[in-house]
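Just one chain follows, in the form predicted on its own, and it is written as structure tokens.
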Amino acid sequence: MIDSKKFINFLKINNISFYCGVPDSILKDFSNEIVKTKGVKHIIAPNEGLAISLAAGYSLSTDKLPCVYLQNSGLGNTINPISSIIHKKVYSIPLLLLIGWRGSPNIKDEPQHKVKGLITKSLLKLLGIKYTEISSDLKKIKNLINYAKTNNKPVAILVKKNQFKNKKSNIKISKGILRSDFISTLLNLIKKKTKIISTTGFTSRELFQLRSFKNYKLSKDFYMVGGMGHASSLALGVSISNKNEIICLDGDGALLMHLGSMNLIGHLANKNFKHIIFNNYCHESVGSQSTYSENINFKLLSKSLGYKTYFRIDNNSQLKKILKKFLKTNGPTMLEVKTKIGSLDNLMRPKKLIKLKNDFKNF
């Protein structure tokens, strides 16, 4: 297993002193280290293409060499940047990148990491990415680092699961509301025949969860097993065709990695979309990095791109009162829910997802 601590001062030795990136639960260690790490700078991006553009920028700023880091869920966002800005035949800025290898061959894993866990090798290849898999032989990375200094090319390390030391991290103490206590809540008091879309990571699964448990026959879930980011917009399509009530189950660090999808709703979702945030400020099922979204203003923004209403609960015993008059308006309306850290014991994950797709379709 490798140190974060030692693997980040060599880093350093050879240069590296800015970090920006997407966080990843295999890589969760690495990037809480860097956050300790005096004399870096470390920019937590809202997605990965947008971190490959801040250190192209850093890059031609200063003509030292960025590390980005990110799971290989989100190279098909890099790949713009990468290969309209960055490549070789393009403008030559040199990147090191650090990704996590979800859905690596012969490691078991989720069913949405199967496909790009398979083809992130074939990608970087597609890409004229050199790269090597991470090990205790730093020499190979030396070897690596250089050549991207020296070709002005991006050039990539592959971290499987578990290779980073998992060290235990401080949890963040903070106020609001449960999220499964919210979810429970919702359940009871939503319409007959509701179809509900949930964001990645915990949000999903609790749902998955208290559905599987109390056995809630009322509406019908799709959850986001994979796809960060894209749960509001998956939500939207599903609501224009589609006369029931639909509601959108989302978190601030997905909302934030593709925000345009807010002012969509706002221009053309219909009265039956309901998008409802949990902000608890930070991405939290892989670490509980930063969001940066304790100062936005989400009844501003939103007005702005269009919602008709807006909504806020701050705590349990404005719970049921303020949702059931969510529930009553008209959309698109945006309820954002103050939730704190802390999740239900032994989470399920979705599984059979063909059979779940073909459940909500003919719901």
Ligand SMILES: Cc1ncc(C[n+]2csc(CCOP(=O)(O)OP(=O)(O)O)c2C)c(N)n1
Second form
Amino acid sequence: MIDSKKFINFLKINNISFYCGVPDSILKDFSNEIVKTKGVKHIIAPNEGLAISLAAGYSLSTDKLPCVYLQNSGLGNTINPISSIIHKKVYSIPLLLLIGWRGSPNIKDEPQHKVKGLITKSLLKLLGIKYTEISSDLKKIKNLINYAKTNNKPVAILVKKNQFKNKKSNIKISKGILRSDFISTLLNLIKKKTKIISTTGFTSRELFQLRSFKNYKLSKDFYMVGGMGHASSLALGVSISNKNEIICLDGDGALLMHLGSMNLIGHLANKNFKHIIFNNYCHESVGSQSTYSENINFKLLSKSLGYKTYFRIDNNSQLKKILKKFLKTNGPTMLEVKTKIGSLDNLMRPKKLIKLKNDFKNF
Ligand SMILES: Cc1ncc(C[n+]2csc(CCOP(=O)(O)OP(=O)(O)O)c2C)c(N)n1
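Given the form predicted on its own, corresponding form predicted together with the ligand:
Following is the full complex, with the preceding chain placed first.
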């Protein structure tokens, strides 16, 4: 097992002191450790493509090697800036990628990770990125870093599950209501034919678990097990050609990942579209790293983009009253729910995805 603190020290010795990326559960300990490390610059980016561009800008202004960390599911977001800016045949900019390798062969994982896991190495090869798997043999990594510097090319280190030691991190104290309390109340109030599209991470897992255990039979859900940041666009696509009420359950991290979807919703969505944001100011599902969303005014943002109304729930005492009002409005409407950190115990994961899809379509 690799100790994140020692690994970051090793990178420091190799003159790497700029980090940016999108959080990942495999790299949780690593990113938490960077936050504690003095003398480094650390930026949590809204999506992996932007992290690449930030790092490229840093490299241009300092001539030092930046480190970009990401889950392999975010490799898709990096392909454009890597192939059209960073690549040896374009501007030839060196980067060190640290990639959490979900779905790596022979390790049990979810279907959405299996697909990307199997093609991760091939994708890196296609992009011309030399890589190695992390190990305690730091000489290999040192050689890779030197290769990036001398050839002005991106290189990558792949990290499988449980390769970084997982130290306990302090649980943040936060205000608001529990996501699961909100979902239970919502499931009791929605109409029979309402469709819910839920975002990646704990939101989909909690919705699935509450449906399964409490046997709420009304409505059918579509769980975005992958495709982080795409729930609202998928929901918009469903709503345009469907008369039923469509509710998108989103996270602040996921919404910020592809914020352009809000503009489309404001511009195009019909009155059946309702957008709920669980704002806990962090990526709770992968370790509660900040999303920098404390200062966003979702009221002004949603109104300026064409949403008709905006509601906010801060605590349990307001929950039912405001939720009922929100459900009665004509969309596109936004409801921001200040959500406190904490999720159901023994969280389940949506299974039998093709059946779930067919149920959703046929409902
Ligand atoms: C493209 C991509 N990047 C990173 C991840 C890893 N990931 C899964 S859930 C999640 C956090 C989502 O944050 P938010 O939307 O705020 O929801 P919360 O976890 O707080 O409920 C992240 C970063 C991913 N699944 N896909």
